[in-house]
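The chain below stands alone and is given as structure tokens, in the form predicted alone.
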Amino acid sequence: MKALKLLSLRGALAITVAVLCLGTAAASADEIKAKFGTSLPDSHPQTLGARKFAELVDKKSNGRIKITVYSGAQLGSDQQMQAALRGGTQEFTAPSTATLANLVKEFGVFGLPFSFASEKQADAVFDGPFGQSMLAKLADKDLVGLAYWENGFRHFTNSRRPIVKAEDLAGLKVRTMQNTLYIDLFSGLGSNAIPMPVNELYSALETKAVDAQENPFTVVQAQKFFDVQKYLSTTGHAYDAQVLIASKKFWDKLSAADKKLIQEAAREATLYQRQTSRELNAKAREELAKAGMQINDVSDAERQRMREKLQPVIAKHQAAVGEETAKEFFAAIAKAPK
């Protein structure tokens, strides 16, 4: 009878932990590994971005989806990294409107200059169905939009003289994104426009191959431009966002309920993304005038004589993009909150 006994304890025991070797299998078969690029260093809103939607899909999902951030173009540049998320070898990035005008031209009436007058005017445009509808563009090119994160207004840096009119940027080499609309906008304005990843600017600076750059002040204090820039001019000529995108081919695998928390994160992360960004900004203009950069604010009104002077840049921009395109667009940013 013992003997009984101890042989169905043992069986019941084999059972035991055949089951829970199979829950356990089942469960590792479910995690889900990812990788995020960004070409942006661990300081930037970028990363730190992307390092709270990591932590928020692990949180939301038990620890059962792993994203692993790469920072400041580990995984390639922009386009290179948007390459990879297209092939299925990387899963989530964040790059800049401009870049991914290469992809989707209607991407590009983003950075027609002059165009936002706040972040909260830009915000009710991304956000808005304008913005949604072109998030929804990215399917055909084996890409999926969650979110607009913003990298912020963009300003002018060079190592030869302050811009306080227009006319000083006449013969200034400027490196500018890899997107024709960059290109035209500063060719437009007398300068010589090269255009080049922002991981392989800092040495172009230091090695005078150009002489000015343009970017928010976080991308200033990130990539140390001002060891090797003097004057930073508060041209605030375009808006730029970066999109949070992840790989259809990676999107299309995962269950309805992983979607839904992906989502939700990508929500989350968005609002910490901006608030930080916006924080970051603000206290990054202080510590460059701190670093050594002499700051000077471009006024209103020569701000307003660049715009004029990059209106044939403008209007072949916008028949780039569609015209139609371009005017849901600004017929967006007229209805939002200035």
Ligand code: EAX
Given for the second form:
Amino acid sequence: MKALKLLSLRGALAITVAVLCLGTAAASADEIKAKFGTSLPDSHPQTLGARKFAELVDKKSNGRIKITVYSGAQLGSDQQMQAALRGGTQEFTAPSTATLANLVKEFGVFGLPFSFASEKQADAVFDGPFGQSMLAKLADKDLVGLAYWENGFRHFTNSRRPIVKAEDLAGLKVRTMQNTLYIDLFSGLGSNAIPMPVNELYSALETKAVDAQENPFTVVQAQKFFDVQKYLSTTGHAYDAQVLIASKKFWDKLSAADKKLIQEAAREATLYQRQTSRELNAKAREELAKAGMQINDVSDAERQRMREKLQPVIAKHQAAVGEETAKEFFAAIAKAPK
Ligand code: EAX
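Moving from the form predicted alone, what structure would you give for the form predicted together with the named molecule?
Every component of the complex follows; first up is the chain already shown.
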């Protein structure tokens, strides 16, 4: 009798396992559709990276996972898209670390001014243990951090005057990202900081609602800010990364095999995105000058003066992100090759 029971138990178990395997196979056999929203135009490396990522996922899944890219804030601002990912109504986006800092305060550490000396150093920090440990913090906010892409070193543009010395920033109405560090940074230099999403910025510059903004060359070019900004001064006050993130609600439904292929695609897309960003950035300065911008290099001495003026802001935000996080960040920078 006992043997009979054992046999029927084994039989039931075998059927359950078979159904589960079939179920998984069926799940991974189903077509998956996903939306990837970017806040910048088609020509910007953020969107170029998104399209490469979508192409790689399509190829690695044999056409089963279809990611559609919506550029230029068609799906909303960086913060609205982050909310959509958290709610599970959008699957991917790649915002600056600055706006993510509103969800995970430690991400504010990446915006501490004048921290990085080169893209090479930034790559080492973001791809190393510190950067990867930061991605893990996104899970608590229903987000999955997949990789760091490049936005680049941020420079200052305005319609009033060249920025030659720190004092030249005083009194200017400066658009900042929606992030308290950036607001304090420009207030700390005597400007009037006005936070807003990047997709509202062109019209704010055109109507002179703001005099100035700060972004890498590639954003100035892709957003055609050269039409409404006369002066570009190479402050290089921060290196900005964009984080390729997925909705955790979407991610948790994927099979292990699909997660793996998406992670592989993210890694390959990151190499392409950074290389493309650097190639376009190298050409953008000359193209912006040809488009009529008056470009001046801010001296290292003046950049150092700005950094000194910003010490109270840096101290405030080191405390805000957590002294331990700040310590680990600067230790990672010190170890990274320049
Ligand atoms: O996230 O908002 C900004 O100025 C950012 O540099 C850009 O949109 C990439």
